[in-house]
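Only one chain is included here, represented as structure tokens and corresponding to the form predicted on its own.
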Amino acid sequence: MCSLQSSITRSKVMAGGDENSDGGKTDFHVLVVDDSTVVRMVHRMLMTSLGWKVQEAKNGKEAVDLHINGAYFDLIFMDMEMPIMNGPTATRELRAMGVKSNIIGVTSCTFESAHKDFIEAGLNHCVSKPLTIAMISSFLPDSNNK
């Protein structure tokens, strides 16, 4: 448990969770968009224990229609099968439509063929589910280039 804690404290600073240099909260947006309720539940409670503000959508649709609306994320977790529309074809219209934050794909799927396409699609990156505090810390922007 220890460990675990300081990872989510070291997590908080480095999100910038916690006190910034101006003395107030930083906000730290994510976007998680899975078909599973289980999993939208699990990723929440990973990343609103290292203090981040997470929206969930249930298919890629959602989450292309909230950037329609204004929404802004620091970062997507995208999945990649899901129904109505899936987790390439999200990336792909996201990316057209400018968006620039970073893009993390989750996936189940095994098959290297399909990682590569996911990823051509726009992905900063892909990974196998379940997601880790360590994993989920790994996609932080370098806090020296705030």
Second form
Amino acid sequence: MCSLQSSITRSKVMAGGDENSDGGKTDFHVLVVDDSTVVRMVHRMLMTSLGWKVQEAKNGKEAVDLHINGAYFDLIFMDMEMPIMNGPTATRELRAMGVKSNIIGVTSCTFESAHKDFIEAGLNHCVSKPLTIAMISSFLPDSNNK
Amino acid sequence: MDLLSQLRGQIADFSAFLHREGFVDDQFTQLQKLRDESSPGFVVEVVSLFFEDCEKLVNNMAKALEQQIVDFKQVDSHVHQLKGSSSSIGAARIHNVCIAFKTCCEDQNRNGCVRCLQQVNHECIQLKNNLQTLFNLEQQIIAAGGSIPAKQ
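Switch from the form predicted on its own to the form predicted in complex with the partner chain and give that structure.
Shown next: the complete complex, the earlier chain at its head.
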């Protein structure tokens, strides 16, 4: 457990987000960051089906602002290309703030060089769209990380 | 054969056709399964949203390509958005056109971009009509007292 992480207030800020209607099977909080409403909706449904609590951000700045306001997420799915603040910039800012959550880059871009740059910004992994249940489930942390 | 069995047969055949012809792929199937387990209107809702987005993006791309000096970066960014959303809902043909479209943007090939845009528009209309047919069949099943079958 990172001391920096424990110093960040672990308040699950749900500003503008909806909780699972079934109350969630787990206390696993995920942030979906993507400028596409369609993509956010699909990702939300995929993750909600796993019992995760999902919050959305339309761009990197919203994601950073959530953390500035004390939000904590177990897992963050970060789109690469977004207006206002893109994925790599947001990732760098979050890491500079001391955010230790797993950040998974999600991109439509197939160039390996783009993936490499995004990873170097501070991602744990980078995957190509579309996200599938199998892919999402593979990012469940093992018990050591809890 | 009773009405429900007939309708189920029609849906199965039509779904197989959509997959065989590449209109949709396994991602669409996955979304349909989610619908079965959670919100029943989810697929219709996300598909409607997709086509609304599609229309806006196509209009924006058309305007950009009409300019004397085309901003290919701007067109590319719209194509990129459509590529992402089409792959997320399993709209395979539209996604494939976007791949070719991106290449034309990178090559700054205006004529190629215009052709791709026409193809995107055509594929969007086709998929919209096909999915409307699918959803109508599903509604008929529900109206006849049945439930929507999951893809085998």
